[in-house]
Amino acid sequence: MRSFPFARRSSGPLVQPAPLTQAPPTGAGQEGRAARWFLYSAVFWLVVPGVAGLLMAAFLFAPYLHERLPLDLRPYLQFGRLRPVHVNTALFGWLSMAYAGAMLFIVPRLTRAPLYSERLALVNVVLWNVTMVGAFFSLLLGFNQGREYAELAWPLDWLMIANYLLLAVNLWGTTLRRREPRVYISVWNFMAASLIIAFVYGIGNVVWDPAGALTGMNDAILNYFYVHNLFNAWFTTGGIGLVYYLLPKLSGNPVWSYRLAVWGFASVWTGQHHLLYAPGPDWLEALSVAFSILAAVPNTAFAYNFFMTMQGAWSKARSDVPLRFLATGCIFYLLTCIQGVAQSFRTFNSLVHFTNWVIGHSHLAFVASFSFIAFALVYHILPRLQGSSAGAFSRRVMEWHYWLTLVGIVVFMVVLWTAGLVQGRDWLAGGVPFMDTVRAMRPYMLLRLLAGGTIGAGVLLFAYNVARTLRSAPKPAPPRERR
């Protein structure tokens, strides 16, 4: 099998050779099993936050619907319990497990070495699912530490850290035994993301204290250090590594500049800009705003590299649905970065903070951006793990999945951004009764519910396509009888 040009050859020490596309040497025939189960699990955990999100959207539009539920279910299906279920299963179930499965598939191929330990990876996927089952039931039962993105109970925090560390051991161990002399940028991203996130998660969740929190402003500062660096250290660093693997594969073009890819590897600390106008240190707020603006450097490098690599491949995106998902996700990622910088300025932050605008922004990052990238990687990787070169079960279903999800998420975000500006205007103007603003949100909440239902239909088609791809995979040949 011919080599695939992941990066252009040119002068300079940072140019990366072309990693080969053949699978690494296999051991006992179980290579890729854990990666498959990570992806299967990710798709399952995508459905869970989808259902929780639709229930919440329905309650926001028509709160009386909660009173129509059976009395025994009402405590478990209230907004305050559904919201952390929605967030945690989406971030740590769907997205994180899709990332883990993709990394376990990609790293052996880029290093031309077998996975360090398939058995350890299988333990990892089982432990991760145990963690998510524990998160689902404990949050519904009300065991919640009450900190954004850090709601999991103390024992589950330690299991989550163990999950990340087990993944890091496999990725680092495979890379250290590599047969490819140089390390491609995606591998650097995966190694960094899998290791740093364990420390960020542990610090942000205050795991040295079973209470899981500090007190007062100190706790708020630590919480938002964690919130934003969960995005930076794990989802962004790992996600960009996935893009630099998938983009050359799907577009047919080498990465335009490996040097720019290295620049895009850099990241910056942010977090305190979530707490502007709070009683925190002014110097910390100013430093965080400065770092948020500096994030334009790696983001611009990534953007330029992406558009230059896509030269001549845009027409291919019309027929190649995974490439279209990937390109759309990258464009939404760039919009996320632009919006994030804008929100770090005090004047604009004072308008949109504590409004629906922020919910729209988080969905721009985690649904429109990273989930679209994850859809592309599942469609590309899963058939290959199943031993099929034909792709997903149905291209037509992929098309419906793409358009339903795209239309749904765009309407969802525009509605919430508009609602947020209305809320911010009323609150800054003063004199507008709070309940008048709440009542003004009703038509926006209806549109949010309808848009969420459209996204949900796309997700169900995605799950159906994955299930049919699994069922239609070629069966292994039976062992030959001895004579």
Second form
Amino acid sequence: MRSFPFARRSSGPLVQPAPLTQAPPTGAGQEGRAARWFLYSAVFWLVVPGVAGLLMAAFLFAPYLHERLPLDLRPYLQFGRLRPVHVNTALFGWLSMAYAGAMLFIVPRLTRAPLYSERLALVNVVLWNVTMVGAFFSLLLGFNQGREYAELAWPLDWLMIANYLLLAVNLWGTTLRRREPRVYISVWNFMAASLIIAFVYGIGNVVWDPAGALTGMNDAILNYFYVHNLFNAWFTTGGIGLVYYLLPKLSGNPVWSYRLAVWGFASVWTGQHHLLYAPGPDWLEALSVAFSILAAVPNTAFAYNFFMTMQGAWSKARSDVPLRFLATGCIFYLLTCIQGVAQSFRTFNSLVHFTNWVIGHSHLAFVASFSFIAFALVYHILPRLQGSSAGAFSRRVMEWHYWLTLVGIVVFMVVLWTAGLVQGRDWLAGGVPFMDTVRAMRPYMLLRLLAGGTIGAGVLLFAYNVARTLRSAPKPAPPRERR
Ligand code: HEM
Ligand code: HEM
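Given the form predicted on its own above, I would also like to look at the protein as it appears in the form predicted in complex with protoporphyrin IX containing FE (HEM).
After this comes the whole thing, all chains and molecules, with the earlier chain placed first.
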């Protein structure tokens, strides 16, 4: 009798092994092509939010700059259109495509099986880029469903679901055909993340209705149920899976405890903590605060595992830039969670809600933690997918990329947290005219613009370094087999 594939028992240790050294089943040529193009596309889509972010930061410092734009450009480059372009290309273009490329590279290695279908993965990468081009132009033209992180027009929502489902088919299909008896924690994380996000995206975007929304408070609750699961189930569960693959590879130590890693495999109902004091049910708010505090359990498990695995490898991070990116990203992830739990308390939330503090938190999560992890992934994976061009990255450019991005993002966040506390204090004090609280933000907005420029310079160096690998990319070999 054939047993269910996931039920196969491993007689080996529960601890995730040190880096696999056997020849990988994918590599240069046709196989691995989709993963490679996912990573190149991701880097392209990082430049887009970089430009949009800098334009927004400039307008927030000096709104009159918008009036100086040529007349024809003004409607397209107004803040209300640039913001969703920035957020959507950053999250669904840059980060999600980097995740998808890395997952397609990693799963065949951890399962010791070829990718279920390279052809499907190629369709996936083309469709994903089509979706992002559609998102970019439709949002600039003003087609926007008006719900945060769910702005995309109805047909694009369906394309986005198809993207996640195609990815899930490939990850699940490869795992079902695996030759490695164990299913490593990273693989569990990827399978869960890719499948859950496809459903949550559909539900949160109300895709059964072209209008794409419910009404009233119900819509806000559903919207934020989706938003936090986009963060939790996709970016966090997927991101932690990526760390559990890369950390042993780069540090040279096996993951300290597989059991603890399983404890980190959790998602929680916390959507309502984005809507504290809104006219939603009190019990739902209380539940979301309780679950936000409970999130400390998986995050502490992750933190402990991370620090234990890094034992003896910290000095290596001095010379190994990808490991430094990864370790920095993990430390910032822990800060994200500490800050997140703090701002889930109603008292503290009443001070920071609607202020720049929250924008600081968003960039702590998505730039300082998950983008840093994604930088490490691109640096580690691309040369391996290229085969012959392992030395394609310039080490000096990598160092500049690291320091510019680190200094930029730290200043960016500290400035926004301070600005948020000042805004919150003035609003709560009452009696301060609102426009005065807006004017008080000018120095902070200038500093944020400068910090954003520094991050932007880092991003350009990263893009340049990645582009160098294109020049040295080997010509693809003819297809080897059909599946
Ligand atoms: C050059 C670097 C960047 C600059 C200058 C920048 C700037 C900005 C600005 C000005 C906003 C709007 C803030 C507001 O509404 O007051 C924003 C929002 C946002 N950005 Fe960025 N950004 C940058 C990079 C990124 C990257 C790389 C990501 C993701 C990977 C990202 C994710 C977000 C998100 C999720 C929001 C929405 C925040 C919220 O609503 O809380 N940003 N960014
Ligand atoms: C234990 C972990 C975390 C907790 C408890 C938490 C808590 C919160 C809370 C309470 C808010 C609402 C702030 C407000 O608007 O008043 C918030 C906003 C936000 N969080 Fe977190 N957070 C956590 C981790 C994360 C992670 C891992 C990510 C990214 C994957 C993330 C991304 C964001 C973003 C982008 C926002 C702004 C949402 C918006 O545009 O309104 N957070 N978080």
